[in-house]
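Here you get one chain, nothing else, as structure tokens; it is the form predicted alone.
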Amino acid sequence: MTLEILPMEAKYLEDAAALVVDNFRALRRRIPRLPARYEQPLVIVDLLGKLENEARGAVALKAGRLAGFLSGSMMPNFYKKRAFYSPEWANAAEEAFSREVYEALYAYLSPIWLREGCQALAVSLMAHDEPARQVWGWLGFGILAVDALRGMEPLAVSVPEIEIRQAGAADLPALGELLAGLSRHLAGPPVFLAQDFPRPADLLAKPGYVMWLAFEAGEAVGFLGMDPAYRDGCLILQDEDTIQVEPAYISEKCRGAGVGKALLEHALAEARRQGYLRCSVDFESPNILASRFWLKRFEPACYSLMRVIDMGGE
């Protein structure tokens, strides 16, 4: 198959936008629960053309027409790392062309964003999108982090009964001591990815958001936040009728014992009273307690992948 690959250039929005709806339908058929609005190409337009002038995109045309495009943003802090990054709503390719528009797109623009001084790689990609996720793979890239969505209604299982109350200002030290706790779990294996996280007093402090705090013997030994705000997940997921959990953990010593369940199960109850229709998670995928924590309640809508590039001490 002969492919003509071209800069990214707002002509080709439209046709651009209607790849990535057309692969949002599919995705819904999956999971109808997922915002609708996405289904609208306009909505996609507009996000296409505010990426217009910082975009490092391309267009991938067979006989003239667009079969896939790839379209991000250089990001200065990607886990630490310059990248660039792309959204799940900036790329796409026709599923009979996959593979091939993929890895046309990849070799004209990965030496583009090399030398903008990229040393990592990000791309997200709709769940049901396997093809895909195989050219992606075969490209380097290996998952980094999982969205995944729920509805409001309650956990299948039972939970124990665990004292849970909201976060306040006479709880900040214990909950900076849990906050630790997170840090030195994710920092360590098998996840290895040192992340940075609010203080507690920021947290708290942000609109509509909700820190569920549980004890045991009067001992705060786990939290789950829940924000109506949080933007940093997949996009497509987000909506004002969403809430998502950001972040959560339990002590070392209560793992297994059902406290996170029982957050969960009171966090969606008392956002199930507030009217809210769904809820979303985004997890690192080599986290694996809480890979096996939230794939048990929640249905991934969108991996994101990572490539760091070695460029041999250049």
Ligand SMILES: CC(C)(COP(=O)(O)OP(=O)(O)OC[C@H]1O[C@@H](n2cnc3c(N)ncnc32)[C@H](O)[C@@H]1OP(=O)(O)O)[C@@H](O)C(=O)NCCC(=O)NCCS
Contents of the next structure:
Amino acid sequence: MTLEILPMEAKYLEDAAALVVDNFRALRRRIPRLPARYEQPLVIVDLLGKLENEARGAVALKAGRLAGFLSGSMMPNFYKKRAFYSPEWANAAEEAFSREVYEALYAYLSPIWLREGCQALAVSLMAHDEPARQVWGWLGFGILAVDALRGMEPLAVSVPEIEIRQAGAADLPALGELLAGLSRHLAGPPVFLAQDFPRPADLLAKPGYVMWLAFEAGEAVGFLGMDPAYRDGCLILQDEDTIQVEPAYISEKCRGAGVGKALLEHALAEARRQGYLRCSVDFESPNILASRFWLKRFEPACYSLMRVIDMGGE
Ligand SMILES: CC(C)(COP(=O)(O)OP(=O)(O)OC[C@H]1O[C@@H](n2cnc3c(N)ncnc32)[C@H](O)[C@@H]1OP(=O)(O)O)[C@@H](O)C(=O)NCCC(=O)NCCS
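Could I see the form predicted together with the named molecule next, after the form predicted alone?
Whole complex next, starting from this chain.
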């Protein structure tokens, strides 16, 4: 039975949301601490409805039944490129037809996105969905970012006894230097991602935000921020009970000595006291230090894949 590919319309939203919810339930069986709210079809219908206004998605029908869909929105500055991005709640395919559905949707939609000036295409996939990751890999997409989750339980490892305290106005110069170090780390090999960070004062002014600083011999050598209002990562990890690590950095000379673990342990204990139920983090997969550090302590929930399109010419 061949697939019929049609533009996304409001009449398909409920069936599309049902596919997303099925997929999310499968992920939540693996990671039960994920927020339950994304098992509610109406939450997803509402999100998809807002995208539908942009009319850049499509559905795949098999004998008149929705077997998959792909939707998303234009991002003017996605890793410094104009990109079309499909979040993890804006694409899904029945597992049995994953390959043919995603291939057909991508072949149909990609020329439309490129005509609108996209230089890159990106898609987030739920971490358990290995078949989808395979298909997108064959379509030329590579993992660039990971969203991961853990509970608030202690790390259960020994950490060095170092001074850790909350950053305040007097720490802004030291924090500025450490943030510049993080920027350099991300812009350099093997990450190669230039990122704009908020100014230290703007970070500290965010509602509910706490920046923990670690000191050695009176010198600030690392930081770890905890942001309850973080909204840049994948949505399905987020709700009012989730706090996000954003960002973290240990100065090069002090790495590998347990300072990162001590900061994380401290930040988790404080967030636990405040009643948070889970902690998320997102990081670039080519950031080897970060991948090693977070993946030992957090479980991947979403992978974000990207493909940069080179159309040649000037
Ligand atoms: C990721 C990062 C915050 C971890 O902080 P850290 O203080 O080095 O971490 P720790 O020392 O507590 O633990 C690092 C682990 O790597 C091991 N390690 C050994 N030598 C190391 C070295 N030279 N550098 C880093 N880690 C090393 C540690 O023994 C430890 O192993 P374990 O996980 O089995 O316990 C730090 O490497 C860093 O700032 N990286 C650059 C910035 C960055 O990537 N930030 C995260 C952005 S999301």
